[in-house]
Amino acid sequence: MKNIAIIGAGSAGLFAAKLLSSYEDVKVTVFEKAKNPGTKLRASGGGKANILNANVKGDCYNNHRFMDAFLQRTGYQTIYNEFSRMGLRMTVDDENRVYPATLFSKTVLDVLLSNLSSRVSFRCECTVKKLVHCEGKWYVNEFPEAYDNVLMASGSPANMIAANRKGIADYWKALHLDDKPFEPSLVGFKIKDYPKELYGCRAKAEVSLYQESTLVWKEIGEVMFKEDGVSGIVVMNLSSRYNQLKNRKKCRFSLNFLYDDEAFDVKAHLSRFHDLAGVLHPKLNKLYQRKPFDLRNFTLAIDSLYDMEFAQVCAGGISVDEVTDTFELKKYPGLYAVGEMLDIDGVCGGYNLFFAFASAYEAVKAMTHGH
């Protein structure tokens, strides 16, 4: 019997204990911090959980060239195709994102509790505080048990109050690994000198993030005016990219609201209605009264990102260097570790959900080779 320690009742975590819990020889144990499992999954995608992308690619995630090559390996269908076979019914929308039939995400998190083996136990409410290794087995904390594998799929410190984030990847640290700082990622931006007035007012726009002079990226979506910043899809991608910046001083946004009808003359507009309450919402248009903007060019000037706790995913966590094509740890055979604690991280729209299931999958079928 193969006995196999999974650390994080998350995501891949979850999808691993799931896909482990067919194989007959295996025994596993799942450790969770929380009282329950899958508390970040229920609320994934506005509670719809976004579970894929059926257009997945390398460059929408930090780590292009990684992806790249891991995506020849393990596409969306593979994880699909997975959940199929576990009784999820999925539905796509038109912009590729994949959602269980029901839109609702304890419907997931359903699938991946039920019908599980008597071979697969969880032990919840307890913090995994150290990992020794010794004679070839692995041990948790002050437990006698001993494994053969460990998987590490603790997650990152993303949407936790400064309180619950304290320790939490203290067991992996002492493993001194290569490692980047988790910082704030799909997360708003606090913006200089904000225009307070807009609170609460939502625009779509054509974005685009700059440095200096220079086009970072820009997305066409909705934007949501916060009282001290901006937010929505839209925003959060921008974060991602704002992330990949080796500094990230001088950088803005420009909002083009006439993105969709470039001969819209404001000036003869203005002159024939004397306003522009048809054409802007109505918080923009009191502030074009007070102080006249670009229509097609609405500066914002970046302050910060908004805290850890506001941010649906991290970037940074351990170097992809450290891993194997199978996530085992080059350094530690027989360790694993996949999803969000590793240093890759997507936009919006179901990728880094995927990235969390196909890793687990990835290192599920690599310690259950010829079993």
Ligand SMILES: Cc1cc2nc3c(=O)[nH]c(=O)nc-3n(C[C@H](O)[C@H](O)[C@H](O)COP(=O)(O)OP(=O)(O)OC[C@H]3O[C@@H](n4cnc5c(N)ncnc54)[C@H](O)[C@@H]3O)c2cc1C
Contents of the next structure:
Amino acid sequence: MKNIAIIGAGSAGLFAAKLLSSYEDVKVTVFEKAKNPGTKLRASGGGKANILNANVKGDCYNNHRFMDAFLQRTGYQTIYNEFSRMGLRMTVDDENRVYPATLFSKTVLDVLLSNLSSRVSFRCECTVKKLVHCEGKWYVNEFPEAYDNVLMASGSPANMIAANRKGIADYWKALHLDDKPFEPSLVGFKIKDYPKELYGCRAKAEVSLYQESTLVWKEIGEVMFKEDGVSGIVVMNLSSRYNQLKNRKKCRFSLNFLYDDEAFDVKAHLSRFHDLAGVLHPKLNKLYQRKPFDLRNFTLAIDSLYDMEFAQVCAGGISVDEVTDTFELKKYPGLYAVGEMLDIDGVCGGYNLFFAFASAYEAVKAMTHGH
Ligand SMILES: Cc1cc2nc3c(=O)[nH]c(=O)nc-3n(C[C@H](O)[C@H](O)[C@H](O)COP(=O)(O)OP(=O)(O)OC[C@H]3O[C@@H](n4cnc5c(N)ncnc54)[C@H](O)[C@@H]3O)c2cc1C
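Okay, that is the form predicted on its own; can I get the form predicted in complex with this ligand now?
Entire complex below, previous chain first.
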């Protein structure tokens, strides 16, 4: 009987546990610091869980080269088929985003937790603080059980308040792996000299991220104006591009509210109607009356990203140079690292959950090879 420990009952850990459950000669213990498994999975996609993207591509992630190579081995269809086999019915929207057909994240969690064999057991409210390697076996905290393999799937501190982030990475930090500090990603931005009267406004625009005069990335979508900054999917995606910049000084957004109407003549409209009430959100119209701005280049100077507790994922984590193609640590055979704890993060659209599931899938395949 092979004995496997999984650290973290999140998206990657639960997917791995479900896959391992069908091997009769494998025993699994899942260690989870929280009271219940799958907290982030349940919160995903605003409670709908955008679990995959049918058009997943390497350039939607921070490390394009690693992801391009990985996607050659494990693509979208493989993970879609695994979920189908588990009994999950899925629906794909017109932007290739895949959801459970119920549009309810708990369905995914229920599918992962249902019909698990008795060989899979959970130790919840148990934070892994120590991993020890001794004579070819692994030991967790002070427990006496010896494990042949350990799957580290403990995620990142994204979306956690400071108190909950403490100590979650201590056990793998002690392994002295090459890693980058975690930073919030898929998150909004605080803006310098922010026009506070825009709080509560939502407006569709083409949003361009500039570093000084260089265009970094642009995307169209709805911008949400918060108390002291901006958010929304388009802005969160730009946070992922922002995190990839070496120099983040003097970065700004340029919002084009007329991206779909090149011919629109603001001056002519104003001389006829005297204001932009029929063109802009009322709060933007009011701001324009107080302080006119270029509707095709409304500039917002970036102050900083919002804090970790508002982020959907983290940039940073264990370098992918530390792992083999099957996510086994090169320095520690038998130990695997998957999901968000690795330095891989994608934009919004199902890419992050896809990576959590797909990396867990690869690791499970390697751990069960020959079983
Ligand atoms: C609000 C929100 C919405 C999101 N929406 C989407 C979406 O729609 N689509 C998408 O693709 N992605 C989405 N994401 C991102 C996605 O949820 C994560 O990328 C994904 O869950 C990461 O999976 P993981 O298994 O690596 O980590 P997690 O799912 O975070 O699991 C890690 C688990 O390990 C546990 N743990 C941590 N440290 C320890 C320790 N030392 N000992 C024991 N247990 C430990 C944690 O408590 C946790 O349960 C969203 C994230 C958030 C926060």
